[in-house]
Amino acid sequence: MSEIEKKIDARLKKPFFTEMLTMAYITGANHSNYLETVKKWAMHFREILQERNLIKKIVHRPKEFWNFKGKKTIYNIDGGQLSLSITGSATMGVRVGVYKVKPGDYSKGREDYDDSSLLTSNLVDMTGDSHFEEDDDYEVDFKKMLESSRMIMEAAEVIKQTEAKGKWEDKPKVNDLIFLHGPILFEAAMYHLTSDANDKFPSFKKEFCDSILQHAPNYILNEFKEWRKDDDNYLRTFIPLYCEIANYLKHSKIPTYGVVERSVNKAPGVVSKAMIGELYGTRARKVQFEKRNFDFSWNVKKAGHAAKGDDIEKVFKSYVLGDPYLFDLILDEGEFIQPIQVLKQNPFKWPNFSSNGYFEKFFNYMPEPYVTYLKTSEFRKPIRVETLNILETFEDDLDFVFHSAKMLPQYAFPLGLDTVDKLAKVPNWMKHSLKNAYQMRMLRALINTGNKDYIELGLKSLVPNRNGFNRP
C-alpha cells in the first residue's frame, strides 16, 4: 500500500467524513461500496495533479518566515451586521472593520483598527418612483438587502483602503497584502433587488454609493465613467456598482484575496468541476470559456476524453463528493493546488438577461475569480482562497495565508482574519445581556399585569418548547 493510499485511507475515519457519508446515504443511491468509491477517485487525481505539477508544496518554517521587521502592512476586513438577539427586533444595520498590522513592528503603530457603519435606513433610495413602499408592485427582500449592502461593503473597503479615504493616510504598497473574510467574487444575480412586475428597481442612496465608491471619477467601466442621468436609477444598484467594484479589485496591483474557512459539500464542487473540464476538456468547460473569452488554467496534458470527465461529475454529484471532502482527502498539511479559474456567475439567473435588458451587458464586464484550497492542518478541512488577479507574488502571499493560519493550531485560519471577525461584530457578551434583561422586564410587566392569557403569550413568545415548561 502506497503512502498516499495509507493517508487517504485515515482521512476517510475523520468525524466529518461520517457526515458525508450519511449525506450520501441520503440520496437514495446504492453507496455499499462508497469509501472505496470515494478513495479511488481521490487517488486518482492526487496522481493527475501531480504528474501535472499542479500540488504546490508549502514548508513550515516560522523562525524563518517571520522576519518581515515591519515593512509589510496586512489588511484584514470582515463584515458584520448591526443586531441585537432580541425578540421581534431587526437588524439594524451594516458593520465593516479593517484590522491593520505590521508583523515584526514592535512600536505603537504596529496594529490599528477601523470601521465603517451604516443604518439600514440610509440604504434604499425610497424617494422617486423608483420605489413604492405601500403597494405591491415587487417585495423588497431585507435579508437579501442586508447580504448584498454588507457585501459590497465589504469589497469597496479595499477600495477605500487603497485610495487611502479611511482612517489612515499612507496607501497600501505592492508589497503588502489585503485579506477578505470570505469569497472575493460572489454570484451577483442572488443578491440584486428587483422586480418581477415591472421594471423598477429599488436603488441605493446616492450617499451610500458615494461612500463605496472612493475612486470617482477613475471609474473603470463606460457606464460610470459616462454616466448619465437617464441611467441613475440603474446604475445605483447592486449589479453595476458589485461589477465596477469587482473590475477595481481585478485592476489592483495591491495583492487581494478572499479566504473561505467552510466551503458548501455541493456536489461537484465549483472548483473540480473546473478542475475536471480542464483536465479532460468537457464540453461545458469550452463553451463556457469561448463565450466569456477566457484561457484555460493549466495548460498541461489532457487525461483522457470529454466524455469521461461528465461521466467522473456524475459519479461526483451521485457520491455527493464535494471540493472541501476531496481535497482533504488530496492534499498534505501545507500543499496548495494551481489556482484554476472558476464561473460563478450564471446568465440566465441575471435580470432581464434573455429581454436585451439593461443588466445583460454587466454580465460580461464581471470577472471571475481564481480559487485554489489550501490545507493548514491535517485536523482541519481546507480552506478556499480566492483572487481576480494573479500576481507574481501569488505563492509568496499563499506562504503567508498558511503561516498565520498555523498560529491558531486548533482553528486553522489566518490569525488577522480571526481578530477582524471578532472585531466586526457585536460582542455575544452585550448581545446576551441586553437580552436577558429585555426579557426579564417583558415578562416581570406580564405577570404585573395578572392577566393569565397576556402572561402565556408572553412565554410563548420567549421560551422555546413551551409544553415542558411548566410540567408537573
Second form
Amino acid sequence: MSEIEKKIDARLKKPFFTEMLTMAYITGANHSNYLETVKKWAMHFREILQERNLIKKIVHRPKEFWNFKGKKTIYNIDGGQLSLSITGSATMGVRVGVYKVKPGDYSKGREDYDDSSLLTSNLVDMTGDSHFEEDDDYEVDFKKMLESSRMIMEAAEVIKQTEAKGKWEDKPKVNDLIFLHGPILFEAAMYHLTSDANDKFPSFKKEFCDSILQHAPNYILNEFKEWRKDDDNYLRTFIPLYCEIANYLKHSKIPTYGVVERSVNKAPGVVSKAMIGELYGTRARKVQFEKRNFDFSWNVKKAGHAAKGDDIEKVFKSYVLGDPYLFDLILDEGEFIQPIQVLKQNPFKWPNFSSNGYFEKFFNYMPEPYVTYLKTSEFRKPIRVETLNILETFEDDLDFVFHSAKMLPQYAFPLGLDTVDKLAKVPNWMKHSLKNAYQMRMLRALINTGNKDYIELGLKSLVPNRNGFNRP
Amino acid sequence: MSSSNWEEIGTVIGSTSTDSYGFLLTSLKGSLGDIVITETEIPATARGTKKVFIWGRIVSMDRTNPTFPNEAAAELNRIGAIEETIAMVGSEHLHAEVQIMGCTDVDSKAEDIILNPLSYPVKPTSKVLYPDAKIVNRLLSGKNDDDYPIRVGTLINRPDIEIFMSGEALAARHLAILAQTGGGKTVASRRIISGLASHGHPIIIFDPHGDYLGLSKNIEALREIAKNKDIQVRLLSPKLLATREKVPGAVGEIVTKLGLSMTEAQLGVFYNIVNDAEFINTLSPTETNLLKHLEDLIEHVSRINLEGREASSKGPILRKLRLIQDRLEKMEKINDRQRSIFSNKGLKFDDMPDPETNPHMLIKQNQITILYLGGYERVVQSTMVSIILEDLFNDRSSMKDGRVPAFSAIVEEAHNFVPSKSEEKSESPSLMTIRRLLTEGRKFGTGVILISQRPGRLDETTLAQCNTFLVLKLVNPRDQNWVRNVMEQMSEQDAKWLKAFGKGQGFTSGYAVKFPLQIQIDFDKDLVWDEIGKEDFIRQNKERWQNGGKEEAYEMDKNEQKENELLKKSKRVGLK
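Next, give the form predicted together with its partner chain, keeping in mind that what was shown is the form predicted on its own.
Shown next: the complete complex, the earlier chain at its head.
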C-alpha cells in the first residue's frame, strides 16, 4: 500500500467522513462500499492530476521562508456584523477591519490596524425618486440590503487599500499581498425573497456608494451611466456595484486573494465540476465558457469523454462528495491543485433578466474567480484560495498562505486573517449589554400590561431554547 | 487641584466597586504599585452630586496578546523572532487591577487634601490618570515634621515618591520587619535605626549574629546619614546578671529551662536552699555576675548538711548545678572568642552594666546600644533579653524622676524570643516580657521592633500587638499565609507579590505609615560592614595552609607515626 493510500485510509476515519457517510445514506443510494469507493475515486483523480502536473507541492521551511526584511506588506481584511440574537432583530451594523503588517520589519511601523464601520440605518436611500416606493404593502428589505452590503464592503475595502484611500498614504506594491477572509467573489443572488419585486434591490445611499468606489475611472459603471443617464438609482443597487468592484479586482496588479476556511459541501462542488469539465470536456462547461467569453483552461490532455465526465459528476452528487472532502483525500500536506476558473454566478439565481435586459448585461460583465484548494495540515480539510487577478506570483503567494497557516498548526488557517478576524469582531460585551438592555425593556413593558399570557410568552422568548420553560 | 497636567494612562472597564476597579492600561505607561487617579461623579447629598478624584494603587497586572494564539508558539520557536512573521506584536492588552485608597474633592486645594472613604463605585469608561510626583508626595509620603518622620524609601517603581514612617509612632508603638534571608531585613532595620538615631532616640539592639556591630565601625557614616553628630554606638558583651535578691529566681529559671530536669523532690529541696535567707546573705551584695553567684551556690550546697530524705537529693542537685555552671562557662567562652574576633577588627566591647541598678548606661539619648548574644544557647539568650527588658521596663514604668528616657528595643531573630510553639514558649522567658512591652509600651514609651525571617514561627498574640508592618520578600507559603492572617490591610494581590519582591522591596502598612503601600527601601550602603557575614572560609584555609599550616600538618603526621611505634613497643613491655 502506498504512503498516500495509507494517509487516505487514515483520513477516511476522521469524524467528518463518518458524518458524510450518514448523509450519503440518507440520500437513499446503495453505499455499502461507500468509503472504499470514495477512496478509489480520490486515488484515481490524484493520479490523473499528478500525471498532468496539476498538483503542486510546497515544502515547509519556516526558518528559511520568514526572511522578508520588511520588504513585503501584507494586508489582511475581514468583516464583522453587529447583530443581536433577538427574534426579529436585523443586523445593526457592519465593520471591516484591515491588519497591515510587514514581516521582518522591527520598527514601530511594522504593523497597524484600520477599520471602517457602517450602521444599517445609514445604508438605505429613502429619499427622492428611489428605486422603490414606500407604501403600506412594501417595506425596505433590510435583510437583503445588509447581506449584499457586507459582501460589498469587504471587497470594496480592497479598492480602498489599493488606492490608498484609507488610513495609510502608501499604495500597496506589486510584490505586496492582500488577503480577504472569505470568498473573493460571492454568488450574486436575490438572497432574500420577501418582496414581490424580486427583480429589485433597494438603492444604497449615494454617500455609501461614493465611499466604497474610490477609484477612477470606473470600469463599467460609466458605460451604464451613458445608457441610463437620467436615473442612477439602478446603478446604486447591489448588482452594478458588486460587478464594478469585481472588475476592479480582476484588473488589479496587486495580488489579491480570498481565503475560505470552511467550504460548503455542495456535491459536486464548483471546483470538482470545473476540474471534471476541464479533464473530460463536459458540455456544460464548454457552453458556459463560450457564452461568457472565458478562455482560461488547463489545456491538458483529456482524461475521458464528456459523457463520462457527466457520469462522474452524478456519482459525486450521489456520494455527497463535495470539494472540501474530495480534495482532503486527494491532496497531501503542502499540496495544492493548479488554480482553475470556476463558474460561481448562476443566471437562474440572479434578478429577473427580463427587466429591460438590465441585469443580463451586468451578468456578462461579471468576472469569475480562479480557485485552488491548499492542504495546510494533514489533520484539517484543505482551505480554498480564490483570486480574480491570477498573476505570475501565484505559486509564491500560495507559499505565503501555506507558511502563514503553519503558524497555527491546529487551526491550519493563515495567522494574518485569524488576527484580523479577532480585531474586526464586534466584542461580545457590546452585544451582551445591548441584548440585556433590550430584554429588560421588553419584559418591563410586558409586565406593565398585567396579562399573564403575554408575560409567559415574553419569558419563553428570553430563556435559552433547552431551558425547562421551553420543554414540553 | 487640577488634573490637566496628569497623563492619561488607561480607561476603566468591567464591573467596579467602592474597593477596586480594573482598567486597560496603555502599554508601558504604568507599573505595579503605581498610584493612579480617576475622576468620578458621586452623590454628595440626597439631591446633589460632586466630582471626586479617586486614588488607588495598582495591585496586579495581566498582560495578554489576544491575537497571538498559543498554538503559534511552536512554529515561532522554529523561526526565532515574532517580528519575522505575520503575527501581530503590538496588540497586547494590559489589564491592571486597582485597590482604591479613597477619594478627594476635585476642588480641594493641593495643600489640604484629605483622603475620604469612597461611597460610590467608579464609573466604567472613566479615564485613568497618572498624577505628578508633587501631589502624590503630598498625599502619600506621610512626611509630617511634627511626628519626626523617618524616610524609609520610595514607592516601588516611583523613585520620585518618598515614603516616610512616623518616628513618633515607632517610638511608642511597635513595628515588625518580616522577610526571608536575603530579603533585606537588615537593610530595612538599619534604615529605621538611622532614622530614629537622626532624632537622637535611644535604641537597644539584641543581636544574636552580630549583624549590627558594623554600626560601631561605620559610626561616621551613620552620623552623616542621620545628620546627627552626637550619635554613639556602644557594644556590650553580655553577662547573666542578677543582684543577690534576684539569684533565687534567675538560677531557678536557668536550672529549669536549660533542660536539666529535676524530680519534684529535688526541686523542692533546691528551692528551699536558694530561697533560704541564710544562703542569700552569704552572697556579696555588690556582685551581679550570675556565674559568680552560681559558684557560691555550688559551694553552699556542697557544705550544707541535709537530713533524712532530703540528703539523697543533695548529690543530684550538686551534679546538675555543676553541669549548668559548666555549660554557662562554655557559652561565655564561645561568646568571648567570637567577640575577640570582632575586637581584632577594631570593635570595642564594654562589660554589660546591671540594667537594674545602672539602666542609664544602656539607655541614653543619642546612644545605640548593641548587645551581642552570639555563642549563647537560645534559652540563655532569651533569659538575658528577658532580664534586661524587664529591668528597663520597670524603670520606665516606675514613673520616678530620673528614669531612663523612652527607647526602642530591636529584637533580631525574634522567632527565638517570642516563639509560637508551645514547647519553645515554656523555654522563652522573653516571651512574656516582650508581650508586656508591646501591650503597655505605649504608656511608657518603650517601643519594640521585632525582626524575623520565620514569621510563621512567631507568637501570633504578640505579633498582633505590632501596629506597623514592613514585610519584604517571603517565599515560604506558610509564612505568607501567616502574614496575610495577621495583616488585615494586606490584599490578596499584595500577598501574591511577597514571593516576587526583589531585595529591599516590600509592603508596609499600619500606624506609622499613611497608607498600605509597596515600597523600595533605601539602601544605606555606607552602613554595610563587609567583615560580618562574609563567608570566606576557603580563603582562610588557604592562607592558613600557606602560613605554616602545611609544615604543622607534616610535623603532626610525622609525630603520629613515631608515637604509634613507641606505643606498640610500650605495650610489649607491659604498658596497658
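By rigid core we mean the largest C-alpha set that fits within 1.5 Å across both forms. Residue numbers count along the first chain shown, from 1. The shown structure was predicted, so the numbers you read here are calculated from the model rather than taken from an experiment.
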Is residue 444 one of the residues whose C-alpha moves 2 Å or more between these two forms after the core fit? yes
